[in-house]
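This document opens with one chain alone, in structure tokens, the form predicted on its own.
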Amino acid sequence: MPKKVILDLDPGIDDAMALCMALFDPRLDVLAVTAVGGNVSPQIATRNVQALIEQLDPPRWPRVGVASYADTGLPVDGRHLHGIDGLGGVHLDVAELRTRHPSEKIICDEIRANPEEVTIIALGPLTNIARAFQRDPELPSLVGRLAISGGTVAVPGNVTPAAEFNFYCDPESARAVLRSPCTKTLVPLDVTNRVVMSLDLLNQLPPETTKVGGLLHQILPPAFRAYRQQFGLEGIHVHDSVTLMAVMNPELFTAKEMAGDVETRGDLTMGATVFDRRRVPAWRFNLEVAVDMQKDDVVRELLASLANSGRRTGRNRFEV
């Protein structure tokens, strides 16, 4: 039987290039994608979500939630990396929903209607899982599991020398999920900072003819050229999709019981996720958290899950 899940994200690259799996999957039943801002505004990732969903016109189409602010804003977002619009500068049309539900709501009706059997996979900042949360206290021990991409153990971070950026975005709603009852799995970037995706990628992804395909031929480019103006590297991170990785394929995956927190003020220290690693430690263990991948085996399994959403799609609408 598939698994129920609920995508949450911010599309950016990464985050669509994880939603182009997922949609095609037959391991997974995706119930909703839950828009939240981070890598861009909350209106920008509301509408990327949308955008994506009608671009790549899966067999089942997922419910939809809209995205607003945190309590405290976005410090940060990452259209340095992703394009003005989080997809590169693809622009891509859509169609104005009709029926708006925030986020939080959507997220508190499909765990509610699936008590104990869906996966919640938190791609960005965890605004909308703390807010559902705090709309619903019961939630939590209603979740099947909660797998988070995000924070760091022993590496440095990606937006500051201590945080990384989901956290970074909303460290006061990071704080309230990992501090919550549910099960959660966090993949950080220990992990997931070891797959890095060559130019080659574009040579192993669906033909241009498929709606995948087409979609990501036209998103990825502008990655590889950010990656190589920021940070001088000849390849891009996928944080995200390491992420679904785990949660499709978690015999690949080590993780061990850890007691973590994230830092919510500090000029230097905001975000930062603090693991208690003392020999013999006072807090709690409340989170599993992935310390070790088979590298290899994942990229493979990706490549594969791509390969696989690209033959489940069928002609790119917008190929002439």
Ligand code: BDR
The other form holds:
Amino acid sequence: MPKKVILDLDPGIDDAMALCMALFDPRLDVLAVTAVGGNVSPQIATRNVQALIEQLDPPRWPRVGVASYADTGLPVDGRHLHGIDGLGGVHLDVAELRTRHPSEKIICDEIRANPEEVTIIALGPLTNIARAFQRDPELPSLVGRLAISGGTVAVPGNVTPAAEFNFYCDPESARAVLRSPCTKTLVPLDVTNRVVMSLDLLNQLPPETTKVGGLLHQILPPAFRAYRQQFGLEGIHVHDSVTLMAVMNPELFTAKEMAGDVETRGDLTMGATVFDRRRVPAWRFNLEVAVDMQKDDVVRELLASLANSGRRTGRNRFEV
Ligand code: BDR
Ligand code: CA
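Show the form predicted in complex with this ligand, please, because up to now only the form predicted on its own has appeared in this conversation.
Up next: the whole complex, starting with the chain shown before.
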């Protein structure tokens, strides 16, 4: 039986790559894709989710959730890495949304319809998840598992010295979700940073004549340019795709029970994750944290999943 999942995304190039894999993977049944503001504004994130699904045209279209701003707004965005539109500045056509349900409503509906069966894969700020838990306080115990791309344990942040991007964007929501009784797996920067895809990735993608290949060949080259300009790196991180792999191939990851929380204030520390790692901790374990992975195998599986998506998608509609 394929695993029922909801993908919560702020596309974002690594979010888009994760979507390319998830929509065609026979191990997953993608019930819904819910947009959240983060790398781009909520409006653009919603548009991108819709445009990506239209362009990829999977065999079964998931429900789409509409994003809106967190109460605290969006303190930062990721356009310096992901491009002005979050997808490398590539213009993707989009038809008008057929449904206009907020992301948190779709999450509540799908979890209620499939109690304890659904894995939520949260690849952006935790705004929608926190709102869903607020809207329906029993929901956390009805979620099968929540996999979160975010936070750091022992490495520096990537938006401030202390904070990881997704948690910094909406620390109040990140704290509420981490404190909730939901079963959680965190995939922090400590692990996702270890995968740096070199330019050779472009040679290993599905052919441009496929829908997945056509899309990735458009959105990835601008990401390589941005990483070179911003960091002097000849490669890119694909954080959210690594997090998806932790759901699809958990045997390739080592996880540990930990007690963690999120700093919501602080001139220097807003959005930082704090773990009680004292010899005699006072906090109770509240989440599982990925602490290691078999990196080469993860990369191999990631490329295999993309290749599979290429085979399962039809031909690129932009092909002449
Ligand atoms: C996270 O930040 C975003 O820019 C990526 O999409 C990923 O979700 C990594 O810190
Ligand atoms: Ca993301």
